[in-house]
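Here's a solo chain for you in structure tokens, the form predicted alone.
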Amino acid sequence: MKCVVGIDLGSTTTKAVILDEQGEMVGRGITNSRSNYEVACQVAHQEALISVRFAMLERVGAASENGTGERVKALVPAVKSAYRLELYLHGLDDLEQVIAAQMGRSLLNRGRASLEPSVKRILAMARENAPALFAANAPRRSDFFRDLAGAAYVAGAEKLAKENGEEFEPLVAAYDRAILEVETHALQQDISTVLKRAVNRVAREQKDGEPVALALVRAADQALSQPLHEVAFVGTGYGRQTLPFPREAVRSEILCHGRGAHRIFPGTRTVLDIGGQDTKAIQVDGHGVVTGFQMNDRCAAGCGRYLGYIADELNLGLHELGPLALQANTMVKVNSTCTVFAGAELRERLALGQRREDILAGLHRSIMLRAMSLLARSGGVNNEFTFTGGVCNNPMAVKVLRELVVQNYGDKIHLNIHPDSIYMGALGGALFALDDLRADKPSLLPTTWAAGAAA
């Protein structure tokens, strides 16, 4: 199958989109953006490729024989946990490796003989707990590493902490040290390889007979002999300078957000795209090209790393903020939209006993306050309007954002949210990689690692 891949490495999370030569969305990935923006790529464009072979596992699945079928495509779902679950007990195996060889280093090798025990108890828990991490009826959590083997890593500490006297601090020390690096590894097995590894695990849990089993391997192997050829990439993104393409394959990030929404909701007129560093006022035509935009054109100041700043504050999940904005009573006015004295306001604010929640709802409305601001300046809201990025995943800015544009542009206006907006700029990115492919361009592939070479 060919197929086009378009990139967008932004400065919190990079997304890649997979579409195949009719224009179909056949996969799409995502990670956190890390300290190495190549292997970010390297791991958005991976979860893209697994997304591809698990589509296919499906189909595959369903087709099997002697009845199997269905129960086969049924597997599907826990083939993925699975798959979850083969990653992150990697991870952690890294994780060890790095923490050790810190540990070994002059400067740190003072404290390793007591510390060195501690770090494998608690990565041992880590481990004997991921099964449940993954399971079929376990809650959604962070589709990222660090999230998850953070949190794991740090319940261990504090039980040791309280069990055994151990020091907390140093603990946890070494898991933020040892992260950093981690993030620069890029996975070093091949993908079907650790597909093969979660099929057989599913495939070993099976109570219900050994036919079912054996046809789930079959369609796996099936789904995996067959060809993906990538034959045109384009890049876009706030780090889209970084990316390992040729120059004519990395497109603006303003193009690539308007014809994305465009491609989702085509009645697009206006976009709104607020993301970690930057938010983003587009005005399209019928045909989802750009006649008009505005950014933010100072600091990150009203953006998702202004909402993870605060989260941080506060010591919640940025996932929190949104919901317990949502409990506010009042909505507190907020003096600073800027990173560096937003904490401060926030502290004093608390002090005063004013509500997390009121201060929250004011934080909100600031932030959408500066987005109208932009919009404006854009040329306004036209039907229909369609926000996008990360923030759109925020009820509490979802919410702030109706009442503005009803309170400023009536209540004619349609607003769309799609549960994928964080991908728009990729598929933005892809919907250009396959005008070259239909205009039969020569090829643009990364030029520092192989297309395909994991799929």
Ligand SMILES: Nc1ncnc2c1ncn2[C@@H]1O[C@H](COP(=O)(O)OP(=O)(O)O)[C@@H](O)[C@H]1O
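The term rigid core refers to the maximal set of C-alpha atoms that superpose within 1.5 Å between the two forms. Computed from a prediction, not measured in an experiment: that's the story for all the values here. Numbering follows the first chain given and starts at 1. What changes on going to the form predicted together with this ligand:
With the core superposed, residue 186 shows a C-alpha displacement of at least 2 Å between the two forms. Once the rigid core is used as the reference frame, the Cα position of residue 285 differs between the two forms by less than 2 Å. When the rigid core is held fixed, the Cα atom of residue 221 travels less than 2 angstroms between the two forms.
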Contents of the next structure:
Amino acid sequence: MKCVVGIDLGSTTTKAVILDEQGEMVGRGITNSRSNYEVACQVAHQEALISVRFAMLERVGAASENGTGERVKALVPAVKSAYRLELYLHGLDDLEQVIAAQMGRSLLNRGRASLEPSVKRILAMARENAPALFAANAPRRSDFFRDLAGAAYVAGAEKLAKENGEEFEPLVAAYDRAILEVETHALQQDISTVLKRAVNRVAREQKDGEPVALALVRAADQALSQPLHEVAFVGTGYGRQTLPFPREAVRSEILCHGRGAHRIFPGTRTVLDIGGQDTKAIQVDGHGVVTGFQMNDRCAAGCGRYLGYIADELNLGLHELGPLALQANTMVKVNSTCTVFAGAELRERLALGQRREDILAGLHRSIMLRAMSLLARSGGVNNEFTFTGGVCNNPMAVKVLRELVVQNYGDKIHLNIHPDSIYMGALGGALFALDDLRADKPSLLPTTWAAGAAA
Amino acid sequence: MTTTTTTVKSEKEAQKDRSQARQKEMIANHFKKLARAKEDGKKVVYTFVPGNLAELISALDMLPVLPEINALQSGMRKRSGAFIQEAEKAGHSEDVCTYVKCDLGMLKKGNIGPTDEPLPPPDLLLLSYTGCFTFMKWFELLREEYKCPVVMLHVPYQAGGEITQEMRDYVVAQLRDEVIPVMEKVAGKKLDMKVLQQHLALSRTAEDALVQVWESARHRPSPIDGYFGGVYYVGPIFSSFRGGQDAVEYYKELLEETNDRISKGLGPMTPDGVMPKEKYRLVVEGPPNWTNFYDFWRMFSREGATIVSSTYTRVGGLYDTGFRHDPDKPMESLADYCLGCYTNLNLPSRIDLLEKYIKDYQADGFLINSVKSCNSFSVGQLLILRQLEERTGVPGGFIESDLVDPRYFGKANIENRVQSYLQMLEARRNGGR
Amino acid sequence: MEPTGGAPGRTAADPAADVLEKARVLAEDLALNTVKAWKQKNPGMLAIGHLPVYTPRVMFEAMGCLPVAVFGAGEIDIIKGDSYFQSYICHIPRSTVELGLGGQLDVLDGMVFPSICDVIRNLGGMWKLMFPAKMSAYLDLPQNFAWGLGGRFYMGELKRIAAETEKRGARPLTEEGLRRAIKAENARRRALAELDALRREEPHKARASEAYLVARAGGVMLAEEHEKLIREFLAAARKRTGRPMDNVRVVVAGSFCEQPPLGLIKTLEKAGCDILEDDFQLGLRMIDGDIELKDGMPALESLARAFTERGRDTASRYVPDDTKGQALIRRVKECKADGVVFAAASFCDPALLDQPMLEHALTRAGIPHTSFKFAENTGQFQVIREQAGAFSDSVRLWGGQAA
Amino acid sequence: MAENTQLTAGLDAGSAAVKVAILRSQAGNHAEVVATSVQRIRRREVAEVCRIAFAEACQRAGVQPTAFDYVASTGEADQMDFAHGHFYGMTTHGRGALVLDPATRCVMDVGALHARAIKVDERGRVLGHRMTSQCASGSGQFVENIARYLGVPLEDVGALSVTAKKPEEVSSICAVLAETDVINMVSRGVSTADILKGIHLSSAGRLARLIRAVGAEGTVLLTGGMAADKGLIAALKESLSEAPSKKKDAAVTIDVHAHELSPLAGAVGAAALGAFRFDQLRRAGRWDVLKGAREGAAAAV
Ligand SMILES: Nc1ncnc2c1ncn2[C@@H]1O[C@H](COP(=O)(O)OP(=O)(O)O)[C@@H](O)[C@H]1O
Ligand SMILES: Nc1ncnc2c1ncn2[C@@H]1O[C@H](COP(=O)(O)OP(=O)(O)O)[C@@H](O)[C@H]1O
Ligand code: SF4
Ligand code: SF4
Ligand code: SF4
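Could you present the same protein in the form predicted together with this ligand, rather than the form predicted alone shown above?
Now the full complex is given, and it begins with the chain already shown.
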């Protein structure tokens, strides 16, 4: 199968989208950018390839013989979970090794001896809880190893601290230091081996006989052996300049976001993208071509990172912030322009006895107000209006935006938000790559990425 | 570079060099005269570009100094940053016009002009204040430094989009009753109307040629760049040379060069030589950035974008809508000149003019360079952007920089925007790809 | 600050509480409800908005119009307005456009943009395009003050605008009408002068933040009613008891156009400054003294001459010789101030370009001064409080020069 | 106690910590620091922390809360009922710096959220100042965030930073976004010491600009919480010696250092000014002011 790749190297997350020759989205992957940019791209790319394989597995599985097709297909979600579980367990093992190795080198290894058994116990607990974490329909905060392992690790450390009176900080610090290396190691895993292990795990669990299990294994073999030819790719996003890509393969993120959003919602005329470190307001025409834009960057005020910082201040997860703010009774006016000052203001207001929910509501509003003025500057909000980027996962942000749009542009504006909103930039990139493919000037992936492509 | 283009190019360069070399020489001469002004017993007048009374000054045998031109020169020679900091150290805010600060900083550092020769202090500050309130403050500040006479010419704003008889009368009365008498007193001689008329006639000849050069951009490819190249073309007429024989010669030569390029089907000269292929035709509103002038220019020229017309080149006179200095009506035409500069147009008129340029010169797009310094230009530019897009259907681009403050030229950022804009034009042209 | 005296707060016991509340409502009447009510009571009459700094309100009053000061929008969220202005432009045009597009100015039949700077000038042009159905007039105040030159031009400007307003349905400008309006205006001026005097003499009885509200309330009223309001406040304030505080006495300069948020004025007061004089509502005080009516001189000429001959030397005027600094020093001496606080709106070229000249003059005269910038929607006063506090500390402890 | 000697206290409430200093002096001169106390606020109520810190200092000094001639507050603590009077941060840092080092002519105060350079004369009067506002880049929080991310306790930051061999500066000016840069450095294997030094250098660059902007000459005393950070001092020395505008600034010698009590400079200055003001008020016969507050102090502790 021939396909094209779009990669959006964001400041916070890196996204990859794979399209087939017909322009259908066949795979997508996401990872956190919080490590080496190139590694992030490779991981996102790898994730996208995996999702292609899963899609294939579903297709091939459904065509299995002897009437097993439907049942094999129904097993695919379980295989996905099993695959994640395998990766996760593998990651935990690696984490243990890395922590041990780092403690040997660390400058600040106070009481290494006392830490090591604790780390072992924490990770053992994490392993124990892992299957439940990946059970079908289990709610998960995130799919990133960093977040999952982090949560499990912190929970374990808290438990030890509470029960045995152990020092919490050094334990967590050990994790913080190790995680980056573990994330980088993840790339070196052979994806098809892990996938096969996952398939076998699911197959083993099939009590009622061999045909389904066998069909699943066969389907997996088939899906994995189909060749994938990635013939064109385009990189975009915040960090695109740092990538070892040829100049022709790099597109402005503005163009990509506009085009991607327009592809999903063809009625789109205005796009708002709020990512981790920048906010963009983009106007597109009927073809998805950008006609105007405004962006602000280089300051964390008014971007996704602002919310992240506030969440840290409150010891909350990012995903908890919005729902909490939704419970506000009133909106406190937040004066601080700077993220750090807003954090201080938050503390001050809490000390004054104001409700956390109400302050949070005000903080959300202050971000959206900035976005509104950027939108206004780019040419206003025109129907239809598509909201993309990580922050659109935040329900309070969406609510405030909706209110502000109605207030300022009337209630005729249709607001689009798609579950895949975060992929718009990568999708736009992939569409440009498809242009290249069709114009017969495909640009090949860097050779260093061949390992990923082999999956 | 292939051999064939090399020959054409070097020939072109030689030709271009002729007018440019002439201009350089003219400027050098002028600064030499200024350096010798005291010895020669010549009186020196500081004045501004928009609405300058060059013919009056030369008719009274005085020498003009244009602080704005000095500031932009300092910008191009990468000295403005230090000058601005000097002014800020003396208490000036970072928010205000950087031309003013650059000039004050230069003054505080010894008033060494762009040719490294010292500039003489003014014998008169001629505040002909057209289209910008900052001019008024600027000379209030200079007066504090020089304690020399000032004479102000209040030029009313064309708020209604036209020059009314009342405005003309007010300006003429000020010229007659205040400006000329003060100038005569400083010059130590009476104004000879005949001499003034001669200068006005020379102005007119030069102006005719300049308009032809501007309008040559209607050709495809355009033989000139009406913005980056354009600032060179308007140099003599903006400043000290209007009304002199030198300017007439310069424009004659420039016009010949231009016509020659048209006949050969050549594009404009750029910092990298003759532009090989005209891919985009743009109109630009707003002054250029001087600190990174060539970087800025290359962002366009390397992508094949020619600026076919611009409004900045009209701040020293809006000749292409018909105005000429007129020896038969000396006072009236001086008044009309001051009242008619681009900076004195109200916003609706500015939009009309830009619309006309976009249509007349068949532009693919237009770009606004909004400079932080200049409220006179910048306030309302976002409305200009919207209105022009609406009226012409041609997409506009918007970038922000500054005149001479290097801190406000974010190269990567501007480049990103320019590239996105040009990619957008390209995508539009390909019909939605 | 030492607890050495009590400022009268807005407590129930404060005799001025009611009138201050009335003034606050009027001063913060962004929806122009007062104007709507006036128009209802005076059907067919026009309400004409005007921007800072100086517009001859009397002329409009003489034509049966209600002149309405449109001096920004305080702390409201600016969204639409921001879309028209780059970040390095002051706040006034944004908030004005925000009000315009938000419909709050719909009740006005026209707008006057007096010349003060390029921002308001260009805004006038924008208004023409954004609200083509409404009258939008640019008032080119002369910068040449010779009567035969600038004076004549100014008379022409006034007549032109009067004619334009008349075309929109205002009563014609008559000699008699103008004389009557000028008399009312002069009465208001005297009341304001009394208020200024009270502030100077007994700052603990009339605080700057209060005088500001009372003055600003006049933006939506006729001169006659405003005079009543001022006198009502004066009477109440004089009844106040309380002792002077251990504060420093300052003049605030530079905020003549974009108005500082009330919180900022209060912050200065809290940081130990008694503000004896300011130019917050400069338009009302643009002309020194009365507009003198003389027999045999047309009232319009009196009005024009008052501006050209007795206009204050401030940033909005070109002053041909070194008198701006002298004028400020005179003001400081007259009210026996200890120092000057420059508070200029961010990106306000007229104020910021003048400031170094004024500072030098003060430094030469040995008068302490300090400066900062604000925007009408500034919500954080921490930095300003620190700076003003350091200034007042320094003057209090050493009486000397500070920055 | 000698006739003209006063016992005074200064109370400095910041955004991160409350500092108290007790001083014995003669109208602020010949000052001797009797006792001090520092309490990190850590999300507690500021007024409460102030009381705790004040009581702690009194205990250390072995004096009763009512024994003071003057209690002066500074920083955020302007409404403390047991203080006689309030002085603003710049005034107190200026005066405090002179108590710590009489040669000081410029104070560089770097706290959790702000940084300001204050030029003072030999009496501690503020002659000029420059500060960061509305933006936390270059302040203590900046360093604190990064240290937290790197898992380095604040007390170790300075010691680690000075061991750096190949410091790498962050590209982002923002206290929040710089984290991303740091994360990248970590993943590229840049050592913790080099990262910290890089952070210090980029902060120092900003501080040096403030110092130059006020036209400092001679002794610059670093005050505020960050004065405890040896790494920052070292970086600041480097930045100042670089002097980009070579010719002119070469003539100006700037010597920057810190005193062990530098983080308490605000409190020390407040106490010294309190003594000065006490003297002024005493001479003016304003005993009413002084007595009222003393009763408040007794009630508070
Ligand atoms: N589940 C979530 N709930 C709320 N906010 C989220 C969630 N996931 C991501 N975000 C927000 O999205 C931001 C990242 O957006 P993203 O579009 O990935 O940025 P970038 O493109 O710059 O990498 C984060 O800073 C965070 O504020
Ligand atoms: N030992 C230390 N090393 C480095 N930084 C420190 C140290 N102690 C305190 N700090 C920094 O000082 C800051 C607090 O300074 P402080 O002047 O007390 O601030 P504020 O007055 O705003 O509370 C903290 O943000 C912290 O980063
Ligand atoms: S504001 Fe603009 S027109 Fe006025 S002096 Fe500055 S650059 Fe020139
Ligand atoms: S605040 Fe200043 S710059 Fe803004 S409109 Fe008023 S005078 Fe002009
Ligand atoms: S520190 Fe605050 S104001 Fe400064 S860049 Fe970062 S978020 Fe923006």
